[in-house]
Each structure stands twice: as C-alpha cells, then as structure tokens.
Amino acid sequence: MHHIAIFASGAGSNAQKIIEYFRGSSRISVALVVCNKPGAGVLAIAREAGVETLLVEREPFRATGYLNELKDRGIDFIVLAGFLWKIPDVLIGAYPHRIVNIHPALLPAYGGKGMYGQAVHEAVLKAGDRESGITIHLVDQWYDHGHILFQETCPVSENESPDSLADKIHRLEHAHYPREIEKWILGSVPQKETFD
C-alpha cells in the first residue's frame, strides 16, 4: 500500500475528489491531509472522511518540511492540491520525483510566483487566449517548473469571465487529477520482474 499526503490550503474540492477516488483502493491510501490555514474547508473534508490532519506553520515548514511527521506516518508520495506555500528543498530532497502539483493553466504559460487561482484566469483572459487548461507536473525547486506529466485543454469562449473559466478548469481538475495521480504513483513503483 502506498500512502499519500495531500497538501492543501483552501476549500479542498480537489482533495475531496482524491480522497473519494482512493477510498477502498488496495494499492493507494490517502493517509494525511497537510494544511497551513486553521479553519480551511479541507480540514473539515478530511475529518469527515476519517483522514488524519496536520496543521503546519510557516517557519518550521521552511526549516524542516515537517519531514519527521511525514516519515512517522509512512508517507510515500506528496500531492499538492491548492497548497500555496513553496515546497522547501528539504522535502524535495527527501521525496525526489514523488511530489506532484496541478496548475490551472497550460504551463509553461501563466506559471511562476503569485500565479494561482483567479490571477491565472485573469491573465489568460487579458492575453486573449482562446484555450486554457490544466497541467499536472512534478515539483522541483522552482515554481511551476517540474516535469509535465499531463495536460488537458478547454476552450475559452468570447464572453468568458474569470469565474466561468475557473468553473471549466475545476471540472477538468476533478475529472483528471485523481486518475493521473494513480497512474503516476503506480508507474513510479518498479514492478516485480516476471520470468518465463
């Protein structure tokens, strides 16, 4: 069984979809939800689902990544689902190629520091793009920079607003992120060799 920790900062709609997707799985378990905001909706979602939570503070997170707490819970993979703090080098070093993020645009466009949520959708509309989408990528030392695992697009209509585009993006996230997480995790783990 592979144990994942979901890192989230807000309402937790992606976290909820991921928890639901892996409920009852014999191969992947959501073992922990890590959050940096007391009172965030994702904490209530985790409690309702019976998933343990860990509330983190900025300075200890930067210094240690709460690595001991993750290791104590047997966390194998980290999934970012609307987590707004930069992941510290200590965690990237401890989980090489085992941290994944979802970005609400088609990277490398509209990525980087400060590019999250409505800011991304507003930038897409301001540029006049006729297409947007989601990018699922591995996490490295730089914002929105790691190896891209998956992208999916959606059209941007003539009268699109940031809110209506956000709705389209959320639908793509909910449809694809849990399944792509599963493919990524199971593809990352060497399968036992078989011999004829």
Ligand code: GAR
The other form holds:
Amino acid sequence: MHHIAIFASGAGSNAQKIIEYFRGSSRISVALVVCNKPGAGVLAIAREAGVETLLVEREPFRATGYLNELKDRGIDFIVLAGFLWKIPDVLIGAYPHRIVNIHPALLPAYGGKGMYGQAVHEAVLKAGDRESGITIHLVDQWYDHGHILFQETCPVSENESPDSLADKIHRLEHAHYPREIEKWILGSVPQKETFD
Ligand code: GAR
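May I ask for the structure of the form predicted in complex with glycinamide ribonucleotide (GAR) now, the form predicted alone having been displayed?
After this comes the whole thing, all chains and molecules, with the earlier chain placed first.
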C-alpha cells in the first residue's frame, strides 16, 4: 500500500476529489493532509473524511519540511493541491520524482512565484488568450518547473471572468487529477503482478 500526503492551503476541492477517489483502494491510501493555514476549508474536508491533518508553520517547514512526521506515517508520495508555500529542498531530496503538483494554466506559461489561483486566471484573461487549461507536473526546486505528466485545455469565452474560468479549470482538475495521480504512482513503482 502506498501512503500519500496531500498538501493544500485553501478550499480543498481537489483534495476532496482525491480522497473520494482513493477511498477503498487497495493500493493507494490518503494518509495525511498537510496544511499551512488554520481554518482552511481543506482541514474540515479532511476531518469529515477521517483523514489525519497536520498544521505546519513556516520556519520549521522551511528548515525540516516536517520530514520526520511524514516518514513516521509511512508517506511515500506527496500530492500538492493548491499549496501556497515553496517545497523546501529537504523534501525534494527525500522524495525525488515523488512530489506532484497541479497548476491551473498551461505551463510554462503563467507559472512562477505568486502565480496562484485567481492571479493565474486574471493574467490569462488580461493577455487575451483564447485557451487555458491545467498542468500536472513533477515538483523540483524551481516553481512550476518540473517534468510535465499531463495537460488538458479548455476554451476561454468572449465574456469570461476570473471566476467563470476558475470554475472551468476546477472541473478539469477534478476530472483528471485523481486518475493521473493513480497512473503516476502505479507507474513509478514495480507492481506486484509483474513478479507473479
Ligand atoms: C487549484 O485550482 C489549483 O490548480 C491551484 O489552486 C487551486 C486550489 O483549489 N494551484 C495553484 O495555483 C498552484 N500554483 P482547491 O483548494 O479548491 O483544490
């Protein structure tokens, strides 16, 4: 069984879909939700679903990545779902190619520091793009930079607002992220069947 930790800072709609998707899975279990924001919606979602939560603070997060807490819980993959803080090198080193992120635009466009949620959608609309989408990618030491696993596009309408675009993007994320996480994890490690 693989144990994943979801890192999230906000409402947690992606976290919710991921938790629901893997409920009952015999191979992947959401063991922990890590959050940096007291009162964030994702904490209530995790509690409701019976998933353990860990509230992290900035300085210890930068210094240790709470690596001991992750290791104690047997976490072998990390899933970022709207997590605001940069992942410290200690976690990148401890989980090489084992941290995945979802970004609400078509990277490499509209990535980098400060490009989060609504700010991304506003930038896409300001540029007059006719298309946006989602990017699922591995996490390395640079913001929004690692190997891209999956992208999907959606049209930007004439009268699109940041909120309506966010809704479209969320629908794409919810439809694809859980399944892409599953493919990525099961594709990263030799499967038992291989040896039967
Ligand atoms: C998602 O749209 C995700 O792509 C975005 O934050 C939102 C979180 O929504 N992440 C980023 O912008 C990362 N740079 P949620 O809390 O409802 O899952």
